[in-house]
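One chain comes next, on its own, written out as structure tokens in the form predicted together with a further copy of the same chain.
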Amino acid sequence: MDGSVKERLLAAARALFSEKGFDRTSVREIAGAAGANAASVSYYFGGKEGLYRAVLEEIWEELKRHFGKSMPENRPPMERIEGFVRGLFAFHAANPSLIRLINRELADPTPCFETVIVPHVERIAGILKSSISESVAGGDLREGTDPAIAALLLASMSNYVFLVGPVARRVILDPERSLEGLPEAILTVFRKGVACREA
């Protein structure tokens, strides 16, 4: 146990919700495994949602902080395409069942998610779907190409295998297949799919 007790109640709050989700995450718990009073949560966050709130604006930052170098502004729209994907899967293979909070949090709203999560969300999907147009303006998507489409599709197939737990992933995919071609797989559908020319 180091650092303070509102940062391990952090560090075991993401821990737990990420694994379990909200509901089924109580504070007695998290507390526990920080090593902390149940009553800190109140303490120091104002309550459970509270403390739900600061894991995923931490987590948000961390992700915000990380598609700002997996998609650098100054390269090719494609570059940019191409790192959203590496750096989603990259970001999740660092910190692993993270993503699932922030998709469970797309699937099942919180109060927190209009004020934390729409933001972020509309940055990264509007900077998706501008590059989307710079590609097909560019020659490198298929004209008549819809970037809201095409920006849902990808976000669709770098999301999906992480949303769905381990157990079904292992219904869907082989046993201890690992994600190590994934991403590759994935720009490859998405680059032949939206930019061959002709059926």
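Having seen the form predicted together with a further copy of the same chain, could you now give me the structure of the form predicted alone?
If you are looking for partners or other molecules, they are not here, because only the chain is given.
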């Protein structure tokens, strides 16, 4: 029963925090959605912040496993870069509400930002930057490419369509267009650039 209550609280909190954010979600709402007593949040997690931290940790553990499969460290660097973009799209497509939760935390950080978000982002960014550096050294990417800026551009391009959701689909992309080919388009722009001549 303990595990069941805990799991229900985590699932309810994940949905509500994604929909409303940390500040606008109450313990009473979470407990009601989980079919549990409000006191159970304090019992299992030490309060709302502890539950929020547990939700973020759960999400990042999923991302860690996901990236472990999509960009394993034993693959060539360009394959890891490609795995990052494809993996991010696949994760967001399978978990459409999570981008709102992550975006809220990035835009309006809670105390969990420094202890949960930053270490996990540093790890993934480190793998991506080192993959870019190796690809430059191996001649797959242009000499002089700044790994930090290139990683930031890749992450930005790969997250943007999910961050702005309906606006990106309606205003920038054709609403009927499938997102299926977008990871490959992003990788093509990344690999080849779009300029025909030197600026």
